[in-house]
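The chain below stands alone and is given as structure tokens, in the form predicted alone.
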Amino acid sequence: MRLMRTSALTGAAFGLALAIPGLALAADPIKIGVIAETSAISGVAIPNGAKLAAEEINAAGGVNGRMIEIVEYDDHNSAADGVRAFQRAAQQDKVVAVIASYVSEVVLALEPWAGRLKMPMITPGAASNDITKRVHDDYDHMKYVFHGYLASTQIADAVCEGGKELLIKQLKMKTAVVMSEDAAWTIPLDEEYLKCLPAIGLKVLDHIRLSPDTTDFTPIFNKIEGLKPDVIITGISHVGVQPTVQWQQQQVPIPMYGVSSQATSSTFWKDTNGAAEGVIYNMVSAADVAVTPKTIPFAAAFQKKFGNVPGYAAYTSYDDVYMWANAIKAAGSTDPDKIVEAMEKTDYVGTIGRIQFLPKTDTFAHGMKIGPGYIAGLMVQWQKGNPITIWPTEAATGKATFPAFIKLPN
């Protein structure tokens, strides 16, 4: 397997080593490693965010005087590559700790070696709800992995939310579909969806699950137009862009509400040819909102540095830099129980929120707290190339608006 790897620091010497029983010689840098999937536009994101932040600590002094050093591996959207990854990152390259994947079924696939390897992981941007089950269920073998974004379920929970404000008391929708991947993070997504929509007053029409591997859309387009629905809900990431692409060329004219995680990022636009306009998706954080005093500095320095606004991912693994930077300080040392214990106490305003995580008693054991005054949802909306924030509508830097081929009800 071909590993690429990169560092945010070439070596040189610092100083004397530290008197703190666990760390080596000041001079030798701390590091991290980051396995993504560098060929998608969300997995690009976790690398770039990365060595943005460690590039920031580093310029600050570092970490108890050492420097971090980014290690990339790309697990080519594969869980046996990422295995592998794991496992050179844990045993041959000497990592203290690790951020991996935004995709659910390479995590999963992680996860026990994790355990296994006494490697401490966080996910930038997978969602599977087992995820922090496992931690629940298993806590002394699965404590050293944490969920760095939100469950499926709470994802779900948000887009509802969200649909509550937008969907039945601005558009006066009344009706759904909901399209979905076939994936482990929508399993659970799905069946929130299920449960929160009809609780928000939307009916649902059908429930629609396709593969990832799905390129020709016409006849899932057909069916859904037949049932005339008001609005597609969406849970789309592996499958691309084609799913925009052919809503717009064949003129589909119901609107696509929900999660696209290839749409958080600022290539969406020019990957679809345009095809994005009034697309709308779930973020815990975008370029436009002020969601912490971090958010818009960091939006602004990763386009300045990688010429586009960042994807979701991006916040969340410039954020875990920091976590885990902090809990390396905090524990005076790179053992990886003291790393977990230090981590379990985070309490750190990123660029996503202030994230506490859950305790191992909670059924999203490892994962962040949600809710005011934590991590809580936006919904954005793609209109002349440009994603805007439509609610909350606190943090609204614009309205809902449509192409001209959607047809919203009376």
Given for the second form:
Amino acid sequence: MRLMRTSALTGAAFGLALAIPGLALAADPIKIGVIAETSAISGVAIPNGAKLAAEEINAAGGVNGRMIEIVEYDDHNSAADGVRAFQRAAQQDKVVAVIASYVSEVVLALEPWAGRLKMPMITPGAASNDITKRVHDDYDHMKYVFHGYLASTQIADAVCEGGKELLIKQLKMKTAVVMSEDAAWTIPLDEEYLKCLPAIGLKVLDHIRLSPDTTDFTPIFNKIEGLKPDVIITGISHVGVQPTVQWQQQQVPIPMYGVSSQATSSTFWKDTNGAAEGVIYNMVSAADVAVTPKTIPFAAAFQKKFGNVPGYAAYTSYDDVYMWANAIKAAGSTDPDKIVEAMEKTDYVGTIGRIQFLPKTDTFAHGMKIGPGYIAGLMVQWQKGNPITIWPTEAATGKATFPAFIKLPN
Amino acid sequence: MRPLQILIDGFAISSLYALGATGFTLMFGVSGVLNLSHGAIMVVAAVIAWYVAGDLAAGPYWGALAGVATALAFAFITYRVIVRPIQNSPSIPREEKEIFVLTGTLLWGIMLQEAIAYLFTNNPKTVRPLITGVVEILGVRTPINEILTAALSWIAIGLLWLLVNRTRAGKALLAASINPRGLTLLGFELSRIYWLVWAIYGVLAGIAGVLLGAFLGVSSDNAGTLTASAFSIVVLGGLGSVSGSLIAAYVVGYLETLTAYTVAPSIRTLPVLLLLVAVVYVRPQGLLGRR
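Write the structure block of the form predicted together with its partner chain for the protein whose form predicted alone appears above.
Every chain and every other molecule in the complex is listed next, the one we just looked at coming first.
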């Protein structure tokens, strides 16, 4: 009896919805899926950045009168879990676009699914060159994928560019050892490091690839110290806290400079008990630099809401929600092909700079346009608990300083 | 200089392994329980020590104390909630109880691991060391914390030795590992001895966890590896033999350090696993196993 009443009610509701489809549609939120490893520092920044953007957009009236709803999924840093989440997002939860992961291995696994399910997707933090290479090589299938972060090669170039000023000109360094974790994103990174470091005048004495499972870095630092380089050029993301703490505890007298993704979040200072002092890392935006007028207000709002300085993927995922919203607005529909078409025309000033996507003919197809006036790199250093931008000079809020155990050339 | 470096680093890590494995093997010897949530309990101790020392700003000493106390609490919870109900259950056949305990503690360990990842992220935490700075030992720059790690490990093991050999409760513990039945005939209550062994275990695992957190840093992802390394040491030393475990801890610690320095850090644990396979073939009772 009760069942019958319920179904009668449902039927009535359906009837009503059918009778006035416009009304039902207008009330429906636009769902954006966010897939990330939420137990990791860099990962949790992604849903947090996205939620902040959605709140702001909704407070301003939403997109074409519809609210943005962020649907969160945890990929546990696993490609298989990521794919399951992606399928669920597309088929069950009916999201219209996805923001996915900072881990290249996960993004590369999702990419074919974006093509198969025709689901627009952007990654706010993964860096492998293959992400955009696939779009370039197989545009018709892969056009749904956008790269919302720098490709590894571009990151390495930014690190070298900063090194020219900081390491060569200011600190008179001559030699380096490259220390990277063994992962998909560091393959093109290291390849470019080995090219661009000698080009700026740093001789590479050795190239060490370490397992992301490493817990004791003493033998690695010991080996590096034996080579007597002026600087350690890092390419680390899955590891970060442990090498930094051991570097400080063992007083390895060589500065660390390069990419250290975990260092981009303020919890890094706490997790390392301040051992991060002096560590220099690459970012596209930082909380203390007005890369664009949106950067500092975003960082402040993020810190107020979540209690820490946004990690690197928080900036990008925040921008990504805005870009999807704008693309949906411009497309006037949630049809994936129309969204992609509109997204390709993006010219948006976000927290990380002015964003335009490269055309399908470019090797970095659907990657971001890099260079002055668009997206550029910053080098940031942990100083007394604060991330201080030290390069480029015109944006710098401080100068490089190092803990007492570091020995600089001359 | 390099051999000395290996000697020093190997000693510190081996001492820590010894401490971690002692409680683990003692428990097996006395109560026949292999606690597969061992690594997770160590991680809990380290993370709580980090949290209390840093987030609650209580300083490293209170942090360390809180870490050890939490490990003790979790050891009791493991025993009371997971192990004892299985041991006392009339519906599980006697010969299957060990398997149930293994499975139960394994799953409990995974729950703890996930809970830590959820509450504190899986990012590694480093416990603020009690003493910072470095000293030169014959030209090898050694963090004072590393020396402290080895020293505290040995102090804890020494105290355990005194407890087992010099106190009445300790002697009862030893007797329980040799002949539990005889002990009950003498009027001892076995369940009290079990509580005692879990208490000792909790304190040892807690100290080991906090020291590891200060020495290398600990993430919830390490829980499985920590259990596996304690397990390997205990099998290598002979199940239930504390002195066998101590020797095995040094074999494992030095073998790992040697591999990391002379071959590659990424295959650090591989030779130990090969050795373990060989031991299982050639001398399944382990170095000092009683069988």
